[in-house]
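Taking the form predicted on its own, here's one chain by itself in structure tokens.
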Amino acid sequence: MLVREALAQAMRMLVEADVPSPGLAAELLLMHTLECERGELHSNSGRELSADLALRYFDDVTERLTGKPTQYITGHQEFWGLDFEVSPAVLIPRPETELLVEIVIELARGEPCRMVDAGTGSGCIALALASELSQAAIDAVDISEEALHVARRNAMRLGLAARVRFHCGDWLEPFLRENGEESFDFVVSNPPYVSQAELHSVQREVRDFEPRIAWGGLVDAEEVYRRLFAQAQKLLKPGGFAVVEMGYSQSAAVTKLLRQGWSEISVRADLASIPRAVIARKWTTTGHDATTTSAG
């Protein structure tokens, strides 16, 4: 069987099973099998695929037919131009989350600062920021030890292990226990925000394979924001920023939680024009009313 024939057969199987982005999945799985890049895959499409490689490839394709995400099969996902190891212990990094990185870089302006990534998962946000902000001291926290193992491996692989300190704990609790001081300039987070009422609308790849603790399934979709904002307010310096991702329909509910003790509240949309990130600044003085704006 030739490479192009295997690719075509796999694509047919994925299309018939109604797998999202079947062409991309077929390519990524074959690139994983052959340990090659996309250009090499297509430039050698007339190459004969050995029986052993064909068996491995179609085993992976069959696994993808069950709904298991391609990234969990290959063990990799790109984020911010960096190659991240992923496993079923962590949420798969998504392109829309890069908006958080863009916002923090914009606000930090390359100045010395301290920031924490709450619910770090694979470490993608913290490590992307570390790759861009040499003056930043970065902490990352997750409640899952398994997730932290993945994040630490990513830090080592990317040569950023000395730039990010990892902690195990429930959101910002480790820092509240440590001293509870106003010591951070930024709190950034992509928290779980899918409620139980929204489970029917979630792709089976997310619902059945990604860790529930990482993406939600909450009774109250706003409960995590209440906790996170309350903790952030205790730990942020006056004038510090909370930069947090939210679900497509949560803008009004999330910003409503930020009326007390916050100012300069704004909402930023992703490339699909979906309100994706909320930015809130901790009051520098007391007695100011929060103001909310939206930006594309």
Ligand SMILES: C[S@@+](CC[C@H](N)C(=O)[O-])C[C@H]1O[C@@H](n2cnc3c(N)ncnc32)[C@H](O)[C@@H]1O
Second form
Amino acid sequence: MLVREALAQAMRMLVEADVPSPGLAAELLLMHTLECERGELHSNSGRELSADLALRYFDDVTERLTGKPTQYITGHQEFWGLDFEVSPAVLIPRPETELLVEIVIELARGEPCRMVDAGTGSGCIALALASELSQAAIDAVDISEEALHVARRNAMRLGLAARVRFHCGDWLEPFLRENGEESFDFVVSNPPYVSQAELHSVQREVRDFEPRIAWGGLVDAEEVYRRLFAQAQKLLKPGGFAVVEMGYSQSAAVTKLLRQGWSEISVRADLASIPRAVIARKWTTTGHDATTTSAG
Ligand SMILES: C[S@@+](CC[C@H](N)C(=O)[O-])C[C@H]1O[C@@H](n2cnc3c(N)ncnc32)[C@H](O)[C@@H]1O
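I've shown you the form predicted on its own. Could you give me the structure of the form predicted in complex with the ligand?
After this comes the whole thing, all chains and molecules, with the earlier chain placed first.
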């Protein structure tokens, strides 16, 4: 069987099973089997695939038909141009989350600062920031020890292990316990935000394979934000920023939680024009009113 024939057959199987982005899945899985880049795959499309490689490839394609995300089969996902190892212990980093990294880089302006990534998962946000901001001291927290194993491995693989300190804990509790009051310039987080009411709209790839603690299914989706903002108020320096991702249509509900103690509240949209990130600044002095703006 030739490479192009294997691709075409895999495509047919994936389309028939209604797998989203079937062409991409067929290519990524074959790139994984052949350990090659996309360009090589196509320039060698007339190459013969050995029986052993074909068997491995179609085993992976069959696994994908069950709904298992391609990234859990290949064990990799790119984020901010970096290659992250992923396993079913962590959420697969999403491209829209790069917006948080972009915002923190803009606000930090390369100056020395201290930041924490709450709910780090694969470590993608903390490690992307570490790769860009050589002056930043970065902590990362997750409640899942298994997720932290993956994050620490990613830090090692990317040569950034000395740049990020990982902690196990309930949001920012580890720093509150250490009495780390008002020591951070940034609190950044992509928390689980899918509510129970939205469960019906969750793809089976997420529902059946990604860790529920990472994506939500929460009775009270706002409770996570309430806790995060309250802890961030205690830990941020005056003038420090909270930069937090939110779900589709959560913008009004999330910004409403930022009335007391915050100013310069703004919302930024992702590339699909969905309000995706909320930015809020801790009051520098008492008596400021919370002001809200929105930018695309
Ligand atoms: C939406 S995922 C984000 C992962 C990663 N930051 C990303 O953007 O791909 C949320 C993360 O929060 C973690 N988490 C859930 N509840 C937590 C809690 N109470 N304290 C700390 N982390 C928590 C989950 O384990 C998961 O890794």
